[in-house]
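Just one chain follows, in the form predicted alone, and it is written as structure tokens.
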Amino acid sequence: MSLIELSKVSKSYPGPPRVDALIDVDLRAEGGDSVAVIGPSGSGKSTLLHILGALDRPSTGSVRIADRDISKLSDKQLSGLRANLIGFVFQDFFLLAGTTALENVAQGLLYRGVAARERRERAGHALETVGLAERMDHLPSQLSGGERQRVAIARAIVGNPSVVFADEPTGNLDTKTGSGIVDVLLNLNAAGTTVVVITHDREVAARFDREISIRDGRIAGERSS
């Protein structure tokens, strides 16, 4: 069973003029793989990520998510779907500026009925997990980039995902800061988290096991190691 399987899925936004984000999308992700998402802006790529993350629905075509059809849930199962098995890093992180690198980890299980010392100790093992342990207590003010990015990847995983999507996650760094946060994803990886990483970048994409290149709204081609 794919974890995550789209089947002819198309994405159009009414116009004038139409805007036609993906055509024909067929794309499969088991669990345990490692896939970068490959294109120019504009190519589409942050459509498929809404619509691989169940954060939107297809003009057309099927999403299946974990087995299950995603048209066929209310807004609330998909929401819960989101909370319990898919994890979100964007490139601007968007932490909250006046908490605590651990307050802001803890964050990401505030709406799952977590008890408030369960949220902080599970929070302090995220941030250990992505090599924050001596951070834990600074605000984003006092962090790098970098360790911006890793807190993000943190709060992603706190909820032990079966999924990371990743948009653009080293655009805003240098290139050995961004080098470490992919590490970091791969090290997820392989401790069997499926991450999908949407990147314009070859040298970022090359690193993963599956690349695939969209154009266009449609799928251009696929590596695979």
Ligand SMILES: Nc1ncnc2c1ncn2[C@@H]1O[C@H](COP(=O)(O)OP(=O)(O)O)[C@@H](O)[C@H]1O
The other form holds:
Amino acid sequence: MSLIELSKVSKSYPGPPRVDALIDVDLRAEGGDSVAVIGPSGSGKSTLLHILGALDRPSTGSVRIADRDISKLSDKQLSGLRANLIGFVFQDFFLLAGTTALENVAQGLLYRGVAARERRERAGHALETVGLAERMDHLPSQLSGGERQRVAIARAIVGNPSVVFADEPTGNLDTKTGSGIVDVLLNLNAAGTTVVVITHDREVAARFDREISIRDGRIAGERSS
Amino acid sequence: MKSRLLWRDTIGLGYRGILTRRGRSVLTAAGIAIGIAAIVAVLGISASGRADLLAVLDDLGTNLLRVTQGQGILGQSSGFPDGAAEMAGRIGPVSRYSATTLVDTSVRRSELIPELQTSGIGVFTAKDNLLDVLGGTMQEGRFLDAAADRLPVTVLGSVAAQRLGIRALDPQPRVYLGDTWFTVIGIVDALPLHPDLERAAFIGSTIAADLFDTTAAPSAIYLRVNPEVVEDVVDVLPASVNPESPDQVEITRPSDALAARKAAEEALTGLLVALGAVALLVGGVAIANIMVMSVLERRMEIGVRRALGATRGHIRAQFLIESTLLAAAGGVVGVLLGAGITVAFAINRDLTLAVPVAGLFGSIGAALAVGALAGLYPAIRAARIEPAEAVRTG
Ligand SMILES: Nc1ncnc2c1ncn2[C@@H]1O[C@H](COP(=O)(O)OP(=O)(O)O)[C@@H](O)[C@H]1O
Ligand SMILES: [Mg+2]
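One more: the block was the form predicted alone; return the form predicted together with the ligand.
The complete assembly is shown below, putting the previous chain first.
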């Protein structure tokens, strides 16, 4: 049984103009995989990531996550899946302004019904994991881009998800800082978490076990090592 | 595998949403605060005013009747027969009665002032129990008694005393009645239901008959009757006091004026409360407006929360709670403000402070309801946002 299994998944936006963002995508990800998705802008990478992460549903085709058929789940059940199994990291960090790093990370446990004190305790550990033990009480505006992205990763992993999805997490960072972020994600993968990363950067993609190329909504090829 | 948001945390989210946009929150809640303050102040002030009005009504009673003789169809005024007051007193439910007779003279500060210049002060005869029947009290000195009935002494109504420039009885003031000096032995307190008697000088009936040929026929009779049967007494009175021309007898119930004032004030209060309610609604619309804007601005936050596992219901609850808390904060501030205005007004006007408890709780409840209602549409919109759309940047 695969952790995630897509078969013949298509996603189209009715428009007009109608856009076929994904066409007949078959894809499997196993527990412990590290996957990079690479492709030009507009090729459907984000759409794919949202469907893999139960944030969106396909127009046709089937999606199975942790052995559940997504099409049979209600919005509430999908939310439950995201709350417990899945972590997301975005290119623009998406931290809550005016809220400390610790509180931002603690939000990652909010929808698991965890009490406030435990949320903060675990958020502290997650910040240590990403190397930000000294920055817990800083506001996002007081942090560098790389530090903000580490806070966002800590928020994604504070609930120990099975899989973390990152949509161009290094897109807004310089090469050196971006490389540090990739280190964090690969460490996470080494500890057992499945990691799926979208990137434009060939060097970044090369550091992952699998590299899937996508072009015009179709999978154009895969390298695996 | 469930998504679960604790109640405590839902409220915490709403609270945080308000605090992180402090300036905007204050402006948004201000409308509600003003509406609630207006309602509470109007209810408080009118309750305080009404308490005093009711106290006056209680004090004076609603069972006093004033009987006078009107004019006939041909304009002739016949006057009561001599024993009219005693006749009225014999009616069963009449417990006490008194009468006054207009004296054909004027009152002046001194003989130097021309007789025509009377300052609108009327001279009346009075019996010792008049004040008792009216429920009046003395401001200075004492009222007429049996011994004073034949002496040149007078008691002044409060307005009459003022117009004659008499404030104290020491040294004993005198006034000029007709062409005789009368000593002022008392000043009556205000008689809010009897403006004509506030402008009167009272003298004994014996001296009035001696000096001014005043007859024993009363010009006004005052009756205290059993409150249960006031209407019945009104029915039989005309024939008792003036058997010859009962249709010319006029009966008034002075407390009716107060009751009418009370009704008018209640109507005005209703109108003002309605205006406050309109302000409250406008405040609600403002909240709805700002919340809709806030939802648009916070698409990213909504997307992230959905990605973190929030259900549509959790998002809806967050925004609903936020707008309800906002309105509640406005409501609390409004109640404090309204209470402050009421207290200041009551102190300023020397009113007895009355707390309209039902009004207080009612208006807080109204604020909560307005907040929840105002938040409903924005909350539904927030919950409808597609998470995959909300987290897209490109
Ligand atoms: N809501 C939408 N409506 C219409 N077209 C959309 C919508 N979202 C994305 N698209 C289109 O789908 C295609 C794939 O988008 P996306 O998955 O974001 O690509 P990538 O992440 O590779 O840049 C693009 O052509 C984009 O314009
Ligand atoms: Mg993209």
